[in-house]
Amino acid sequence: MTTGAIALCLVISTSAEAAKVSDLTSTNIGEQALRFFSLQDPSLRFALVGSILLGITCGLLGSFIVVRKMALVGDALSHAVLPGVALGFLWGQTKDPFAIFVGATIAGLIGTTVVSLIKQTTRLKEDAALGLVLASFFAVGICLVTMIQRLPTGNKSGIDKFLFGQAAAISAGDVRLMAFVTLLSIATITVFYKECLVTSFDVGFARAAGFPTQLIHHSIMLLLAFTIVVALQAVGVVLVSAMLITPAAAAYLLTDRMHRMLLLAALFGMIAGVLGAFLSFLGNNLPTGPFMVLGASAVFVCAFLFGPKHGVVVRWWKRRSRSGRIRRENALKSIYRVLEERDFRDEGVALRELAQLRRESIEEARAESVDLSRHGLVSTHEEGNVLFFTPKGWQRACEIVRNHRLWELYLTNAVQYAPDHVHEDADVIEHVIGTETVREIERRLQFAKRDPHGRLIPGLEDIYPSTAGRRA
């Protein structure tokens, strides 16, 4: 896409201008916000319509797209229509949004079939055939588009914007065509949202069900040629895509169930299409499509990063937290077992104790006691020098220790491990094991009370005392 832009701006610098919502001679930006918010604008009006409804289109066509992993495809086809918009142009020699709708689908739908043929006819693989079908119809566009602009006309046309896109140049007329566009896919989708979705997962599952997989594939297709045409308007060939990939791409990042990736698509196309049609009118010459592909982009990155399963920094956060909660409960495991050395006849643990057991300096225990301190689970004493269990820690501590020897006993009886050789595997299955799991080890080991080694395994009257007859 990057070569296509720079030759794009080679053949056309001359004429491209940056696609703006307003015409502006100086700029206030509190002024030209409440201008926007009021709606005082006819032209605002229609890009504001328009952007919406080609954020929701764009979501809808480009989450199948994305779980369908051809997101080349919808590059390559917002290329391959360049050369029927030109045809479009040509045949009325005007701007006709019908003649042009017409034209670039069905270039989009010839690209699409020229990739099937390639596919089908030789050893090139999908990727292969896209990028030389991409290139080709780019190319024929171009020499189109350049033709066009040298024709008596041609300056005043209004082609150019196809290329980089202009949502000021949105009609009545575009807005309709957008809207039925918008309504068409919608209703697709909705009546066939179930072949659509298994078609989309599992394609040999549908084919062997009876779905008529090609069919649904090339009708996608058709409304993804529809899509492509009529979001060109707002932000050119060249951006296109990325309106068709980044909203679905972030809502695939938030959920798994595809009725709520089309939602989030759909809502977050319809955010990057106020964004661009906002922040390109606060100021003069300032884009209307890079900003769309900008505020979806913005979204993206929130959703990359604050995702609640797959966020960077949420899943960061997790790592953190889970670490020190490992860290925590070791040293909690540590008191118990310097208190059981003892025979639980002293319920205080000196903080030189603990050092000496967990093989770390004086320092790294008192660092350690401050955090279960601040937690809730130890109590200090003498200068922070003894440690004593609060309730909660004293549960806690028992609840690892058991999960720890009940783990233990469980690989030895069942799985035949050595008992010299389960320790290390405990350590790590401790502090993950669920309480279910604990009570069904317990059945099946008859609610042993020793583990392979001889020690006690702390019971439901250890961790529960004051319920402990009743949990039993």
Second form
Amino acid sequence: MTTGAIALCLVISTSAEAAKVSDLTSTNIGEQALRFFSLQDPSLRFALVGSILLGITCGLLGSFIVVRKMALVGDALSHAVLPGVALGFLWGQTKDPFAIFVGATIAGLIGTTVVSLIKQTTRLKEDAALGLVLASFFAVGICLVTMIQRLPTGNKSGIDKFLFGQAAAISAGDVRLMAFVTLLSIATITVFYKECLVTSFDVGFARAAGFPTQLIHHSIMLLLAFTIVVALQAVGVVLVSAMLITPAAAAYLLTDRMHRMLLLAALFGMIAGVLGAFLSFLGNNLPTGPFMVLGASAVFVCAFLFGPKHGVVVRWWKRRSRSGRIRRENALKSIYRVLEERDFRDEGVALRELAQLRRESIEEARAESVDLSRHGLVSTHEEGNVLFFTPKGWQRACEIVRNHRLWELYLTNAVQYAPDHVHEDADVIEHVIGTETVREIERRLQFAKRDPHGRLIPGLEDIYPSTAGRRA
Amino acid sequence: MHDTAPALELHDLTVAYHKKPVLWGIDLEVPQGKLIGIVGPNGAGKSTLIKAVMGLLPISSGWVKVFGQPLKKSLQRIGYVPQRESVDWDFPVSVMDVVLMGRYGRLGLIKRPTKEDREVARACLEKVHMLPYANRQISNLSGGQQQRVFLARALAQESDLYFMDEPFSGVDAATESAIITLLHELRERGKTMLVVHHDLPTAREYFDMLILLNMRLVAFGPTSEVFTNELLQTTYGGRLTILSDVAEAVKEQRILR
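Switching from the form predicted on its own: structure of the form predicted in complex with its partner chain?
Starting with the chain above, the whole complex follows.
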């Protein structure tokens, strides 16, 4: 997982280097990287610490946003704060972190209030209400930002950096606010973990048990607003919701316990934050937001592909090995049938006989026999032209034939299938049926000896010679 | 002492859903230690009734008393089994985590579940034969198993009055009989249970008493007395359309909260 992430990071960083070659002529990349991570430069120090803090808090809050299915709320809220940012700026006439924090939080709260008002008073549903508020607040914000830039002091203001983020513009005041919000999030989630968990999972139950669900919901929304507002400087209004959702979504794919999801999401957020800040610095202060989100997306892609339980690669691999097993079991069954047709006289089965029964070419049969012998199920003789069961192969073949015939018999006897309907069904079931079920079927069939076509069902004593006699 | 007080007492309870009245002036006095079924057609307000009683829906008028006390004072004596479909079963928690939530109400704010709470949760899982699944993620469970987990969580609440919303819907026969055994066991221990139920034939054999509901209380009493053709006809027959017409009018005029 981590190695995959690193590999992808490398890919991204090389492409970033390619992009900035024209921008950057005097200094080389190594020096730049050293400058970034040695933390000599105070502004870089702020950028790095700020990115780490915002990664953590975005990951934590984002996890709850994802499991509460409020991802769109995060997006709407982040766009809705822009007018507040602009008004906060106008109020202080400079980029005062505190004024902007207050303005943005108020705008965010007004935005969410408008969403719930629309929901309560009209027939519109939440998604439409969110879309409305997102776009209209954002439009107001853009107008205000453009106005500010036309002011005499405007073009040096750095207010445009709020759109796509600029980690290098993070000041000591910003870091202090970020630290405050991060600590507040960690403290709230640790202290009220139980409450956050139960209200997220089953709000009706939580309310019936006496928990103040509305209060908890609004507290989470307020924390979310704080998180968005402090992350704005680094990630920007447009992409901050991606930093909330992407690390949490990646964590969701990797684990099925909430506390682990929180830890992983915080870690992924941190990685994405640092990566974004670093790459934007390498690229001579390119906007940070897109790089952070790219970092987070890279982590998500890795989780999607290489997740140990639900990852695409693992699932593909499992399916592949399962189909390999089924192919081998079918070949074993065919060898058994060849032997059965001559009443088990003469134990060697010629490749030609196998190919004939399976209606395939000698080459295909040979490939199958090689696969079987590699798994220790048959031994080959006479240059691979004659096959003998190994004890393991014999046992597995008997089990499969037994499963097949018992299932056929069960379908005809108990489920009243017509005898000519059962074969295809049994061809599938024989590979998946468990020992317990087989025993149960056998009991219900009162240890029948023959399948619906009159062929003998291999008994336990054929499969495990030592257990002979237990059948009674 | 309130020990002889009715488990649940409703007086003139009216409940509106999206401003449309769904329950009209319900009076009810439920004795302790009974297994009670709530039956009625779709849209009769069965779920609404138990949700309103537990304070999950606002009440337009009337009042609720639980063991002779106002609801707020008796929350700890109430256990709840919501409809299975009301939660997201892909939520990242284990079976054990869900059952432990049954202990949260007793713990109050901030406090974490203790070792004893875990013991109680394990015992409750054992009662519904789900202990081997304690560490599974909940999405890997069948419908019947999910229902058992919800029951175990309610058991962990160690309440005196239980509200269950369709615990028998979509479960296998084995789970259904396991639930019935459990309900009978709870009744032996003096617990009171109100169970929303969809299936009339089984309602007759499962419950001691029945609440026949169709926007108003049609009848409440011992199953043998109220499970009559006439009362069922009133409950399920189309004679109540006037009530729902009026409910629409009330909604239009925005009369109720």
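Whichever C-alpha set is largest while still superposing within 1.5 Å between the two forms counts as the rigid core. These numbers were taken from a predicted model, which means no experiment stands behind them. Numbering follows the first chain given and starts at 1.
**Report entry** Rigid core superposed: residue 256 CA moves 2 Å or more between the two forms
**Finding:** It does not reach a 2 Å shift.
Query - Exceeds or equals 2 Å, Cα of residue 391 between the two forms, core fit - result: Yes, because once the rigid core is superposed, the C-alpha of residue 391 moves 2 Å or more between the two forms.
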